[in-house]
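Below sits a lone chain in structure tokens, taken as the form predicted on its own.
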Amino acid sequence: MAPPRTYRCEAIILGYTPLGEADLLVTMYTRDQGKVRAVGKGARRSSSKLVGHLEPLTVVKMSLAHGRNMDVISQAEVTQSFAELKEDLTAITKGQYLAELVDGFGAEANPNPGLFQLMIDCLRVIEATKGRESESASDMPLRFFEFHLLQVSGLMPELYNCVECRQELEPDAHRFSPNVGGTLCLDCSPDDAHLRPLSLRALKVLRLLDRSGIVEACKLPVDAGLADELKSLLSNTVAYWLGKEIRSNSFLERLHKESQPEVYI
């Protein structure tokens, strides 16, 4: 029997791209098919029902119709717009970011419904508590990302035991090296270890984060320094394993600083 012509899905969108002269090349994250790449014909005519159904960091229900070489957008349905979020620069920069993230480690006909609700999640803390974060604590939504980006992608870091020795990790300061897998004691340093110091702080924030949900994750009180290092090992771990440079990341850096006051002497 052959495969059914059409089907319906849940999906995130994370972009797009103009196609010919009316229409959009959409890049989807679906709850049950993985990363989808598919066609909305006339999208881009002021006329078309799919008109503000496909902008990106929205939540859509859709009906697709498998084609020769890509499969066709026939309906659309917003199910979460997250229209506050996209009403401010920093909070929908943070939202292109998780969106880079999962276009980069979400793969296509490879379905991981935990990463489609982790994204889901963040985004709605992250527009609930735009404009009311302190600046140490705002991109703690991101931290937790990150962290849990790399758990449901199999890439979990090891926090506990020595990644070389195997010995249970003591309350103190070690080294981090995301290409051998995580945490090691300050005995061991395997010749191709990237290795950077890793705080104690910075390691109790970690393994809180391996056991917390992101709305209590979020009220952790971060000072500045601490919130530097967790950004520093997590976005660095995660471009790691991406193997390319995440793009809005730079733009975002570049707001954060727009956003310190000025120091006058």
Given for the second form:
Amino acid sequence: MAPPRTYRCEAIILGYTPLGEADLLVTMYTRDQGKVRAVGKGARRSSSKLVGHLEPLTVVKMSLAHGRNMDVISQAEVTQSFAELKEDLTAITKGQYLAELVDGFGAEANPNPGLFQLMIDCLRVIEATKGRESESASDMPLRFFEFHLLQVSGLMPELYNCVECRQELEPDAHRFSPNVGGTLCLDCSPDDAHLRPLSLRALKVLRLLDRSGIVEACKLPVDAGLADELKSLLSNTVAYWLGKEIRSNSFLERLHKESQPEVYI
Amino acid sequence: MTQENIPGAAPSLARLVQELNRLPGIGPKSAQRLAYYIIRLPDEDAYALADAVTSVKQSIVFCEECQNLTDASPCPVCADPRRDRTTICVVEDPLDVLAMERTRTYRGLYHVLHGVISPMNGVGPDQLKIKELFNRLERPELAEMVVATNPTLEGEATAMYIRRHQGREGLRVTHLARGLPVGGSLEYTDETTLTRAFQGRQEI
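Alt. form predicted in complex with the partner chain, vs. the form predicted on its own above:
Full complex below, order starting with the chain above.
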């Protein structure tokens, strides 16, 4: 029996690019098919039934038809619009950061329901904490996302034993490298350009991210120094595995700098 | 597409196909069709096309005021003394100016950003004509800025950035109304648009 010509799915819209006169080439991450790129015919026309249902950072139920080269979106209906998140520039940029990472890590025809749910959970928390960018804790949803992105992608860093000598890590400062797969004790010093110091406080937060849910992790009080260390460590680790720069990071950093009060010396 | 991809084609024809293939939305087959169409054109039509491409590249500049594409700066809109200089309408793209002018409703000035902030594509405020906009906002006669970016995620984010960073006190900052398109259908309208349409309801 021939496979059905159409299928239904639940998807998070990651982005789109204009295609032809009035079409959109939509990139989405679905629960059951992984990353999908499909055409929204006539979706740029204001009278199209697809208008407003294909905006990035929106969860959509849709029907698609298998095409010769690319699937075609036949119906789409928003189930979660994250309307409040989209009222805040910093929250939007955080959502775009997540979308860029899911686009980079997600693979076509390779479903990962854990990644799908992780993005929805993080968007919900970003929406709930929007407007609090002066608090370092408000970036914890991004750190939680980066850590669990590595976990659901099979790239979870080792946090309990030295990756070289396999000895259990003492409660002390250590070193970390994505290249060797996680944490190293001070006695082991491989020749590795990605090696960086890891404070005991940062190691404890990473272990907490491993054990706790997003709501609990995002309540953790984190001072500016620790937040910077975690951001640098996790963001660089994700970029290392992605193999390229995360472009939305620079605009996010710019917004953070602009939101901090200027210090005159 | 390279010349090797078109066996038996003359080098000059292969070059034309190659150049047409670089245009957005033009694939290899379309490029070949267009190239053969150009060859079959009467000489004067083909030369007129080539001349139009050459002259547009030689004469088109950014308007020093609104940053729209023009062949004389300031552009006809900015140079027109009948335009209302108290209002400036900020749009993403030169084509948006044409769309607004077709309405014959707006008589103020424009400012063209030439894109939207798109962090995922590496486009930030510095790649757009936002600094030029903020310089224009200093003019004392200006009373209102209408941010007419598209109601997309990136268009809205760009509008928020402009609103947050414009430093002119007392300036009225507005955006176009959100709601239902003429010929649209409530059944297919997304919840955000419908909510905004309801919030902006008017007496009949």
